[in-house]
Amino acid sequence: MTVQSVTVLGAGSWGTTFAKVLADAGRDVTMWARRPEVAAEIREEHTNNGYLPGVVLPGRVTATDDAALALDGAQAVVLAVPSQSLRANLTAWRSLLPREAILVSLAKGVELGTLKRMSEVIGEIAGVRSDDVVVVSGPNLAKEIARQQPAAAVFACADHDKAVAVQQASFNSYFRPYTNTDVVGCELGGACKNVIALSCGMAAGLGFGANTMATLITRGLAETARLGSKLGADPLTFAGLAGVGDLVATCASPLSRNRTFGELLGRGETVAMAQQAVGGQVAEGVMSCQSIRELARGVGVDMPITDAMFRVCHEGMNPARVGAELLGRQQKHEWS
């Protein structure tokens, strides 16, 4: 199974880099962009400043912002838009799916509402199973793999043939693919760790070190392992890059969206005043706090850290309170 001509729907930060990575690995890349000037921009430019300043496309990389065209003939499918967004995204680019393509998923976070993860919206929309999705995860600060500085992800798939057909077309001197069959897994630890990332933002902002991170970092990776086991995930996988990895520059990076939105709240501007300071994008951890803290519920799984992150976001508590009790909660066991 060969991946040579890829589409990437989407022309944010993410998707844009993943379309470099792609390209420098030798495939010819078509993006979807849904302004028609960010298309141009990168068609007749080879950058997207609004996203990637500084950085220049490889000559592989065109775009349009008509999706009709951009899918055309494609051998695998990005999908590069905002967990909340795809949905309605994929509705619209159903009928426009070539039969064969492969699809890829970049999002990461469970669905408002029906408590998906994205390969099962995916599967559902696409006509597909949802194990046959290929998951991208990792630390993958689209900022730092844009300027080509070493990093590494791991494709999860449970048709494994696909997972190395993305991984051999990504490959490159800079950015080093591992694959792996727990979905599940990836998945949540993709998606629980933009929650994780609010409270460690939120920790800084409060004016907390590096001892109170490491033990967000590592109760927050307890939580995540604790719903991953309940829904099937492999354990293993939160050791890995999915997992730890992620989190830990997820957690702490200042290029983390939401670590920055976290640290924002931390000092006492609202949701909305952290917004715009962001440049109008809400962090994906947000609205994920909501739908992790329902599934977690309906599964009967503890989720401390995800709670207290709903209840600042959500529910307009102060992070100082929010803090102290968690602090404050029933002394236990580490692994209990």
Ligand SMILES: O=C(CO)COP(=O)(O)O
Contents of the next structure:
Amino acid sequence: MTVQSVTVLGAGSWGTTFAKVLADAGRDVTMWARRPEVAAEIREEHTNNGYLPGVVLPGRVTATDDAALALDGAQAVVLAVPSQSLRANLTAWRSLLPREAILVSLAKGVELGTLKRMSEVIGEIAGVRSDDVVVVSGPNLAKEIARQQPAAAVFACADHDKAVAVQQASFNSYFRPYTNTDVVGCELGGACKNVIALSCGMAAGLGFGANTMATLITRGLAETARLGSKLGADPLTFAGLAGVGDLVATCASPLSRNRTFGELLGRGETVAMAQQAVGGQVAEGVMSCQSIRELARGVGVDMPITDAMFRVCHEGMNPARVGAELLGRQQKHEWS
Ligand SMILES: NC(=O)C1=CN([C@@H]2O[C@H](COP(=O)(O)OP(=O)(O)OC[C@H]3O[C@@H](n4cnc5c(N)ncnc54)[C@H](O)[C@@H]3O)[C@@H](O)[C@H]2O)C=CC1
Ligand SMILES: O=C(CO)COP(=O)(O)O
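Right, the form predicted alone is done, so what does the form predicted together with the named molecule look like?
Below: every chain and molecule of the assembly, starting with the one above.
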């Protein structure tokens, strides 16, 4: 299975960066951008300055705002829109998807209401098996990769040949993809770390240091792994790139929108102010703290940090008070 012609649906930070990764691996890439002026800028100037200022895109990347044109002849289709808009977007694109195309998911979130992972949403709308979708996850801050800083990722799919086909299509001198078959674990790792990054940002905004960060990262990983294990993930996945790898990168980096969002809340800004400050870009954790909390409650898994982020983001609770409550919970064994 060789993939030469790829369509990327979504021209934000990660969609544009992933298009560059593919083109730098020798693939022909057509992007779909929601706004015609963004498509024209990519096509004519080879830039997308609204998302990736100063980055020049390879000549192999072109763009259109016409989804039918973008999808014509695609051997792989990369879905690069935010989690909560994936269902609506994919519903509009469903009839245009080439029959044999491999579907690839970049989004890191859990859908509100249905509590589905992104591959489950894609499976339902596109009429394919959800674990046949290739899920991309890992420590992949778009702005670093767009500058060709070395990074690795996980490409998870039950169909190993499909994962390998996309792996080969995106392997280049600065981007090293690994395959995995644990779709559930890779998706949950990616969705949960956004919520934990919010909490780390919030702690930084409150003036706390490395011990607090390390505690949130480690206990965040513990609650993620608890949920994953309950839902059938391989616990080893959380020790890998899609688990601790992504968690550390996102919780530590000022480039993370989720961490930045949390830091603003920690400094006393409102959710609306923080939303404006991340420039309209998606901080998935703000919505995913709600869906992940419901998912966990449904299967009887305790996720105290996620619960705390829900109370701050959706119930207007004061970050300092939530922090104090987290610390003051009933004492317990580390692994209970
Ligand atoms: N930016 C990053 O470093 C990384 C992002 N991701 C994930 O990739 C997914 C996409 O993220 P980004 O490209 O960074 O997001 P972004 O906010 O930078 O761009 C989103 C893109 O989707 C388009 N879009 C289409 N329909 C939309 C709608 N209804 N609402 C909002 N936007 C809509 C926007 O026009 C925009 O081009 C997210 O799930 C994110 O968690 C994963 C790894 C790295
Ligand atoms: O998923 C990411 C890094 O792997 C990007 O994180 P943010 O959405 O917080 O910027």
